[in-house]
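Taking the form predicted alone, here's one chain by itself in C-alpha cells.
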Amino acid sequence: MRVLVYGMGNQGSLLAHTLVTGNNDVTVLARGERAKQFREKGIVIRHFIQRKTTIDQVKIITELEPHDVYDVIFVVMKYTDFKSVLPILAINETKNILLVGNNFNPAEMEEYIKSNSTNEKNIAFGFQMSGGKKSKEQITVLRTNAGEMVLGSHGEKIQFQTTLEDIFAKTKYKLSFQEDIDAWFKNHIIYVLPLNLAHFIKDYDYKSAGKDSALLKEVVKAMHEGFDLLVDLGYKNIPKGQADFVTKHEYLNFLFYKLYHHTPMVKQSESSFIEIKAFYDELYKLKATSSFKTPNLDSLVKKAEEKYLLDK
C-alpha cells in the first residue's frame, strides 16, 4: 500500500517504522532539520523497553500537494497542531485520512475536511498507545508490544477499515476498533489531564511530584471527578474498567503514581502545556452546560495557570 505519514515526532516515527515493517510504500512529510536528519541517517528510533535501535529509510516530502494521492494519509500530531493542516488535507485528492492523536473534537475536524473538499473523503480517528520523546540525534519510543492503535470514526463504521487491516497485516501491530471514539477520546483526556497538570506545576521534576502525596491525591480525585463529569454530560466511560479502577480504588491509584514517579518510564510521557491547556479549555466549555462540581480539577488548573503566568 502507498501511505503517507504526516507529522514525524516520536509517534509518527514509530508509526512510519511499523508501516515499513509491513512492506508498505512509505512516504513521510518532514521539514527543516528533521527532514535533513531523515535523509542523512534515516528514521533512527531507540525502543526503550526492548533495548534496541532501528533505522528505516523512507521517501521524504516537505509539502503535500493537492494531486499527491495515497491509499491512506496518517496525520500524526498534537491536538493543537491539527487545525493548521485541515485545509491542506481538504484540498488533497486522497480519499482515506486517519487523524492520529488525542482529539477532543473529532466531529468538528471531520466536518471541516468534508465541507471544504472537492472529492469524497473517508475520515477516521486513532490514538497510538505509546509514549516517547525526541532529541536531535534520535527518537525514543515507549511501547509494551509491537505497537497498538485504538481507532474509530464519528457516528459510523470506518469506511476504509479493510484497507487499514491490509496495511498492518504483515506487522505484529494491534488495531483495536472502537464504536464510540468520541467518548473514548474524552475519557482518555480525563485520564491524562490531571497528571500532566501536576507535572507542569512541578516543572517536570518527577521525583518531586512523586514525593508530593497531597498533589498526587489531588490528581487521583481530579480523575475521579472527570470521569463522573463525563457521565453527567451523557458520555459513557470507555473503557469502563479504567474509569472503575480510578473511581473505586483511589488509594491504589495513589500508590501506583507514587511508584510510577520513581521509574524511568515517567520521563517518556511528557506533554506540552499548550496542548494540555487546550484540553481543559475544551472540557470546561462542556462543563459549563452542567452543574457538576470538580474542585480538585479546578485546583490543579488554577495552580498550573498561575505557574504558566509566572513563567511568562
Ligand SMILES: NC(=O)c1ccc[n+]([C@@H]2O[C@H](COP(=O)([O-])OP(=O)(O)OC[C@H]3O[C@@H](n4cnc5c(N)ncnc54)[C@H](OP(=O)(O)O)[C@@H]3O)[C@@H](O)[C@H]2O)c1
Given for the second form:
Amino acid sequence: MRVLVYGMGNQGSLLAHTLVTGNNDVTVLARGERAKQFREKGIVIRHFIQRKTTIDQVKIITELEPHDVYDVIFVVMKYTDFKSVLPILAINETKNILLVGNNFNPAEMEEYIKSNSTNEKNIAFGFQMSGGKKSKEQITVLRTNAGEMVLGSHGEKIQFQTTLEDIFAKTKYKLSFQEDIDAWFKNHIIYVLPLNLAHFIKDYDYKSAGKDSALLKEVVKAMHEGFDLLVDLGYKNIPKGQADFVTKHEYLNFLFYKLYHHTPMVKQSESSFIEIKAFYDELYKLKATSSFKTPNLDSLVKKAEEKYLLDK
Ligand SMILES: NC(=O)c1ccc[n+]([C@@H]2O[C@H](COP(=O)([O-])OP(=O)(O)OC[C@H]3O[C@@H](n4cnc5c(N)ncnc54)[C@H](OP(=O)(O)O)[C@@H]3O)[C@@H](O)[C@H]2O)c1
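Which structure goes with the form predicted in complex with the ligand, now that we have seen the form predicted alone?
In what comes next, the whole complex appears, and the chain from above leads the way.
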C-alpha cells in the first residue's frame, strides 16, 4: 500500500520502519535538518532494548501537496503540533487519515478536517505503545515487542480498518481497536500526566525524582484522583485494569515508580512540557464543570506552573 508518515520524530520513525518491513510503499514527510539526514543516511533507528540498529531507505518529501494521494496518511506528532497541519490535511485529497499521538480532543480535530475538506474523509486516531527520544544525531526507540498501536474512531468501527489490517498484515505489529478512543486517550493522559509533571518539576533529574518519595506518592495519588475525576465527569475508565491497579494499590504503584527510576529505561522516553501543559489546561477546563476535588493533582500542576513561569 502507498502510505505517508507525516511527522518523523521517534514515534513516526518507528512507525515508518514497521511500514517498510510490511512491504508497503513508504513516503515520509520530514523537515529541515532531519529531512537532510534521512536523505543522506536513511532512517537510522537505535532499538534500545533489542540492542540493534536498523536503517531504512524511503521516499522523503518536505511538503504535502493537495493532489499527493496515499492509501493512508499517518500523522505522528505532538498534540500541540497537530493544529498546524490540520489545514494541509483538510485540502489534501487522501481519504484515510490516522492521527497518531496523545490527544485530548479528537472530536474537535475530526470536525475541523471534515468541515474544511474538499473530499470525503475517514478520520481515525491512534496511540503507539512505545517510547524513545531523539537527538540531532540519533533516534532511539524503546519497545518491548514489535510495536503496538491502540486505535479507534468516534462511536463506530474505523471505516478503513481493513485497509489498516492489510498494511500491517506482514508485520508483527499489533493493532488494538478501541470502541471509545476519546475515553481511552483521556485515561492515558491521566496515567502519564502526574509523572511527567514530577519530572518537569525536578528539571528532568530522574535520580532526584526517584529519591523524592513524597513526590512519587503525590504522583500516584494524583493519578488516583484523575481516574476518579474522569468517572465523575462521565467517562469510563479504559482500560479498567490500569485504573483499578492505580486506585486499589497505591503503595505498589509507588514502589513500582521508585524502582522504575533506578532503571536505564527512565531516561529513554521523551516528554515535552508544552504538550503536558496543553493537557492539564484542557483537563482543568473539563474539571471546572465538576465539584470533584483533586488536591494532589492540583499541587503538582501548581508546582509545575510556577516553575514554567519562572523559567520563561
Ligand atoms: N517520545 C516518547 O517517548 C513518546 C512515548 C509515548 C507517546 N508519545 C506521544 O507520541 C506523540 C509523538 O511523539 P514524538 O516523541 O514522536 O514527537 P516528536 O519527537 O516531537 O516528533 C514529532 C515530529 O513531527 C514533526 N512535526 C511537527 N510539526 C510539523 C509540521 N508542521 N510539519 C512537519 N513536521 C512536523 C517534528 O518535526 P521537527 O523534528 O522538525 O520538529 C517531529 O519530528 C506525542 O503525542 C507524544 O506524547 C511519545
